[in-house]
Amino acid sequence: MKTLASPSFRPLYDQIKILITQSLIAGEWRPGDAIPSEIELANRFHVSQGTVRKAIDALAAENILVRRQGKGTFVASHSQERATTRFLRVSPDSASGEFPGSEFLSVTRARAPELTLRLLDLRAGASIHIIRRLLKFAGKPAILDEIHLPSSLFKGLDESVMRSHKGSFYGYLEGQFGITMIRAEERIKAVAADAVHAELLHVQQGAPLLCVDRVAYTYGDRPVEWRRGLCVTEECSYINEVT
């Protein structure tokens, strides 16, 4: 994986915060692992236990570090039960809280196109994995995604294993490849539903969805995954929380 840029002529809780990131891109800790008390790390970079906690401050406030009062700092992990629903953003209008059920309708491989070469930052001629899968909500299609992974990242992913996981996706793909997602960005437009995607979704063609394009990273700002997602708004919305 990419290293981080020297960090040098940032202040200096910034310089701490990259090379803690840099332990975390080199695997010295895992998901879920405790992290070095504040005075062990003030001792390991040389500077004070208040610039680690302000640096700690700032991990934990992108979701890549988790405090748990008197226990310690913990790598974020997708296995734990606050992150699993943290990258989605479509709910029932009920407020169920209801986690959707997964469909995997395929796995392939294949040469990634152009739009994937470009927002994952691949070479030309890159292998990628292409997994399509429904979401549903009370047994009902809500989400259609087609979710695209570099093949190098993701070398032997076993469609069984996949398919049997009860978790979260992006926690399969934690606990299997070692690779986590800290953060995505989104695109949002409302698109007519094709013959094909209203067929899966049970909608009447022309009908109205969400799509939500989505490019997530990994340690390192790296983008490791560029997904698709086909929303019905019947019954569920887009929620975000703005700050």
Contents of the next structure:
Number of protein chains: 2
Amino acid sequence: MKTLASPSFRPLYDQIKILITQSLIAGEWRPGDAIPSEIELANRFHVSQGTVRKAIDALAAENILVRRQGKGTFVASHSQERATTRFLRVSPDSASGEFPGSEFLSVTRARAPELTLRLLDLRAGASIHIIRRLLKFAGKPAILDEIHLPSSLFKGLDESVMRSHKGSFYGYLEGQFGITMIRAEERIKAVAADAVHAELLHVQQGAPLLCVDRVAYTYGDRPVEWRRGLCVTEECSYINEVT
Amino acid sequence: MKTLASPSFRPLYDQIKILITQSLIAGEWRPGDAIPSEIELANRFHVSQGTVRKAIDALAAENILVRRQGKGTFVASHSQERATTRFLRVSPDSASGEFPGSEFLSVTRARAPELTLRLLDLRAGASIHIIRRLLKFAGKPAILDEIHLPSSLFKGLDESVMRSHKGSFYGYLEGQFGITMIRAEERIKAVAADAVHAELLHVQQGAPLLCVDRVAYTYGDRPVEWRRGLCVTEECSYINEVT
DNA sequence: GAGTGGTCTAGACCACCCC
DNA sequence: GGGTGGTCTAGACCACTCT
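Previous: the form predicted alone; requested now: the form predicted together with a further copy of the same chain:
And the full complex, kicking off with our chain again.
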């Protein structure tokens, strides 16, 4: 089982990785499911277990799959306790990492603005859902989010269902629409609060806020969400590891 | 070559990884040097090449070693073109990633304040160097840094040598003191510029700034630098990938 | 051609989980 | 006990770099 033409050589484990990713995109295995064992996959793809292992290792390193010794390999899910807070890099300076309270301010539809259009790779005139919400740490307003989701991918997004959902927002999207976020790119600036922000976040107008712009991607590096978060950082910080 | 006691089992490749790290700490190989080949290391440690390979893979994933096919495995260095900007997560919104100009404002010695003491794991009363500098993008002030370094580790830190150093600050520390930064933890807030910041950064007093606090670590996860950067983000952003 | 890292395989055995 | 992932090994061969 080898055809290693020299120009544009692609390792087998890389091809296996792509095949597994395609099964994930196709929904062959859903978040939380176990995928077939390494031996089964090796048989299916006609490669050795070691090659499958290397492909799975790569996907596990990207938090797309989760290995559990003795049990199997599972599709990462936002409803797993471990993952609910993975994308929330802001946390209170003191006190434990309680899950923040979420208050939805509005859910509307609109044509995507130019920025969203470009970043989510949408065709001109595309419709999006716009969700505005307020996150609170220990009851105090902390983050004001504006979230843009393409209507085509999130058909029938329902405000009342969303409100009543327990757990993280991405957990809701995963359960309701079968779309799992696997990574995001963020750009952060410091801005001054305008009158609207100030009132909602209980700060003075002109107060410094973190402005976190995010594009989130699902399987196959497909961008599916844009959001802007405005964050009061008097009692919390954006935490990051640089490697 | 195996002694796999059940309780507190430690894989061989993990032990090899520690041995390699210890050689790095001991300075057996310097940044930019090639380390011995996988086969040589396998012989030295009495394990198979595959086990050495896995240890090196882990260190390469942490940017401590750099593999180059056909040539060897090298100790990562801050003077390598690739790495000079690795820890600088702020970059201009438009224009290419030019290396920012650096202007040193002052270099002093002092007793470490409580915060630095605690974060760098120093004993009470320890002396530090305090370096204040201004980074500029395209000639415009962008980041005001205050850097704390333990005097004990950076003996004879020389202002004029530092000023004349070409390349990154960490490249200077590596070349001059043999201390290589391998990772850092950052905490980010939005703050308002005070009078001093405002003048140096050419902004209005009260203007929003990013405040980036960093602890940087060298081999063996030893904290050796604390710094605070205040950044004007009108024309640049802190960029981060969340995975 | 010699030496390096990179891929792939096959097999043995260990650690963990659950029935 | 049987299944799963995890470790370790030995060997064959490929891709890349330099001489």
